[in-house]
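Here you get one chain, nothing else, as structure tokens; it is the form predicted alone.
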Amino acid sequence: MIKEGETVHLTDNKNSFFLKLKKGEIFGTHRGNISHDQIMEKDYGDYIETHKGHKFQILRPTLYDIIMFGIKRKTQIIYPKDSAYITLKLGLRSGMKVLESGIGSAGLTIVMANALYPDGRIYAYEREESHIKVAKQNLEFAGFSEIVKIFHKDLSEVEEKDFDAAFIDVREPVEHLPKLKQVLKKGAPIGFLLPTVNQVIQLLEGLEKNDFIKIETMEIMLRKYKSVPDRFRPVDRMVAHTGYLIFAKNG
């Protein structure tokens, strides 16, 4: 049976809707009204029909649906095809400590977190107000607030030691590269984000002068293809550059 607080994916394959059950609510679509208590009445991959008799089919959403259809979006965020990429590039698994710097919508916050549950602990810096908001009430749909402890501070704020890795997703992050390194722990992983040319070349002089080794640049690209077997072929658009990855380690 599905539980009170799970998120659930409804879909009739044209239209797909993401809600949190919570007993006694009711979920109104163009459809006709669903209630959250029949729905927990059901399992997943069963139907349920809404007050008009239309029907959806119960889903599990993935972690992949979660982030890109089921969160709000203030900010641009880091597509699964970079956030998976990073999560494995940082080694992140349960029990790390790890720092980040830009939560934005937390789009990659919950694949990491997703990877560290659950003794591992995100320490998230944000400037901006309006954007912790946001990545509290997605933390929260996803199911990883208890994960993440979000500080509305700047990066030059960080009181925290010994963290195992760290992403930083900040305009200017050259200018924090003594603090972070002070805070990690030798050896430990780290990555930035960057969109400009200028702003990556600016941040590999900067590791050089600091002291960090492995340092890598890369971007990734993500192309897919129409699944309609006599039509087969790359669909017309694709996620192509959404910005540059780079990562280093504290030498």
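All values derive from a computational prediction rather than experimental measurement. Positions refer to the first chain, counted from 1. What changes on going to the form predicted together with another copy of the chain:
The hinge separating the two rigid parts that rotate between these two forms falls at Thr62, chosen from Thr62, Glu219, Arg231, Gly45.
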Contents of the next structure:
4 protein chains.
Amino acid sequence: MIKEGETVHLTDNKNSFFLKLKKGEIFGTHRGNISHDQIMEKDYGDYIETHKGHKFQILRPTLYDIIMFGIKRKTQIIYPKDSAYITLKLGLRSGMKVLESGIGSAGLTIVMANALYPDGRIYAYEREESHIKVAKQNLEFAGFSEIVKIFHKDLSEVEEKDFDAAFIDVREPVEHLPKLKQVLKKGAPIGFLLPTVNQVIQLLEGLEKNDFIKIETMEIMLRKYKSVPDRFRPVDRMVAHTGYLIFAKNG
Amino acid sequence: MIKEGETVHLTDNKNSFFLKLKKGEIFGTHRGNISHDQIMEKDYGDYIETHKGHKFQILRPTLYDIIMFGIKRKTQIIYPKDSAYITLKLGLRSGMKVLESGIGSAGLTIVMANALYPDGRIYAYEREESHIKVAKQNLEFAGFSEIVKIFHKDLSEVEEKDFDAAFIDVREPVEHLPKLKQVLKKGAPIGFLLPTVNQVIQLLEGLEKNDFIKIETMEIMLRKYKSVPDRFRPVDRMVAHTGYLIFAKNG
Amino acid sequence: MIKEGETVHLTDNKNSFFLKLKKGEIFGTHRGNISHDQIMEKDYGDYIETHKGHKFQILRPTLYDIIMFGIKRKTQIIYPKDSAYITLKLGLRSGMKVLESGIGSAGLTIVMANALYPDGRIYAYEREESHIKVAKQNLEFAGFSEIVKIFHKDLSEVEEKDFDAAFIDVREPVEHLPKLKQVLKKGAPIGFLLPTVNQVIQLLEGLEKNDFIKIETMEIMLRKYKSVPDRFRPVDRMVAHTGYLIFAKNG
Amino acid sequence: MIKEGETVHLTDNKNSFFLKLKKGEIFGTHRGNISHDQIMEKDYGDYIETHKGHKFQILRPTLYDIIMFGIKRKTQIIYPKDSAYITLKLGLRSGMKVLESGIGSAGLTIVMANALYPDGRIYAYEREESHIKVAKQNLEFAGFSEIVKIFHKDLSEVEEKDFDAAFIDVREPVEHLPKLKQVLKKGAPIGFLLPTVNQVIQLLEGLEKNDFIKIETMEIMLRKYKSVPDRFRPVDRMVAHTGYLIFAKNG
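Next, give the form predicted together with another copy of the chain, keeping in mind that what was shown is the form predicted alone.
What follows is the entire complex, opening with the chain shown before.
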């Protein structure tokens, strides 16, 4: 049975809600109201009906669900196929000090913070105040506020040093390469995500010029299948492109 | 400068060695000897020559490098493109209790352990004693021995209960679905990797029959590019297939 | 200048019309009327306005345009990425006698007929009378009526023999394999398109059982790019799957 | 039974030979000799042994087999996945006059000639005399000598006009765009294959500057499967890149 104090994920496949359960409370949706008490009579995987008869499934919320369905999106988020790989490719683990800029809606930040927990720290530099507000809410919701220090500053204004790794998602990363060389530890990994090939080419030129080493470029494609056992086949359409990933080390 | 006690990653792009530095020691390779003291006069990104004149680059070892180049491989490992996504898709984070079977060379186990650190635990069930030996060494090398409890048992012999998540990489996972339903918490996520479509179809049938919910199937493709700014293009050949990923929740 | 008697392709990127020009005629669209005489004052690539001011571009119609925009679609057509490859993989050329079933909207038939022109022949077996009607119109429009003989019959009813090649796009091709062995020349190539993996597996079993040789399976993916030189990148979404292609030879 | 005068395709999966059968002749391979008379006692799909006991399978040679295994390769050929699509995308059919440069080993030329047969013509401009020699042999072998006129000239030296279509596979196509506009009919389709993104971007700029219309860029990927019905799965490795295809019309 689901207990008071737990957070549940309600979904009808179109809408997702995350509720912290409290006796006596009523949750209102555009498809009708749901009583918290009734949820506490159910189990994960069960369905619950609103007073208008609309059904929601009650799920145990995972970190993945939080990133995909729970956080507010002020900007295009970096999708799990990319954020998971970035975090592993940078080798993030507890104890590391990581530079990120910009933070956007913190979709990647949450994945990186999870790998850095509990003793790593992200120093996130973001110029847009409105992004910072949303990012803070999302980090709090995911439980990683303490891992991330957000600065309302441009990447050029970074004052900290000795970063163990960096991830840069800004429009013109090449301008910042000399600064990045200064603030990263020697040999530390750095990653970038860029949507266009022109930006990638410009960045590769800059990385070479600034003596970065172990430069690698790649893209990750995720193809989903229709999970119907007697008519198994890929879905009809897929995402063809999110961005190119570029990785290097501070040589 | 690199200091005594640090672990360095030496690579000539074909060979990789990970050395914990100690004054006075000499490291022998088939391309000649390297003195630890000389490494301590260098910095990350620098090159060092063996007494035979062969050059190795000195890199700061990341978790990614450890998984790809540092661990012993008794079996085919689950590659980062897959292991990173699996770990995020299962929503692994500190505090969770995770079931894994088999452990193989622990390539995935290390990635999962990193996300679970410090308060999560993996219960790994492995039938092959020789795999366990290698997996233990690799987990120790990566620094995650305390996160993983390895049992020299078949998946059918699991005695623990209330798992928050599971990842199953065995030949016939469908046989174990009733057991898995019992030991997973209601609503908990589970993942599988299978190389052939026949196995996937059989598993999908089993997941439906055993009332698992939120069943999803996908494959992840990683395409690398030649990072040459004035002749930018994909590499000529790529890995076409590692395995299909199947995810579900215990409904 | 475009002359009387030529067929032009009018497009506003949403709609495509193919007109055979005749002095004095007016063509009516839902976006306004266009006078044939005015088209004959223009050149290919020019734009023409309807009396309501809506613009259409005048293109020289290619066989590709006819297949993609000119023919009526009663059924899902086999797309050029697949139909072009099928035709080459079967080695179709003038003089060959080819079996096809079913004909659908004749999207593939037109491509095959083009390779077989002028002395090859397609014997197309189609059970659906309504498909035959559309297919005949489309073949006439593309100029290949004489290359294709359509039979309102099931594949099991084929009476002709000594086919040089065959392409089979029916729901249960495996049932017809013994018949296909009989009517194909020894060593002749055969192709199949199937949307689901289950069908592919069943067909592969049948091909082995019926001693077909040189069995190959593949899929073709087409990824488009945004042709913007200073922001070059793949499009956001793509077709993830049309069907699996299976080829063999009559061993 | 296979008859005198027929051309057969002998293959042991590593080597391919194409023989025109003549009574009394002996064919020598590095794996032993084969008598033409013995082949004429077999059927397509059968195996024949050399006097050393090495087995070759006797196949009916298709145009596809000729392109992949029968022609001499002086240069990297354009692969069927691309050449088939190019030919259809350009809408090639009998009666058209097509410009090609360079001809390379004529891998694409043969596919285009097949679509143009019998009344179309290719005017192929090639600077390398050694390529021309090989291309001529390959066209003769495939039976398309009469469709193709080869000029030992640079693309800049084209004197013919009123081409219905063009395919350009030279290192710096952008230089030739003004010339190509002159010699192509208004509205005629043109295609290009380029290996690097830098070349594509430069070409796209040139196409825009020279008022070409309907500019499209794409890449085609072919993924093969292991055709084993009870362990069906993609092959381990695949070709990741041959080239980008760019198409436009002369606006």
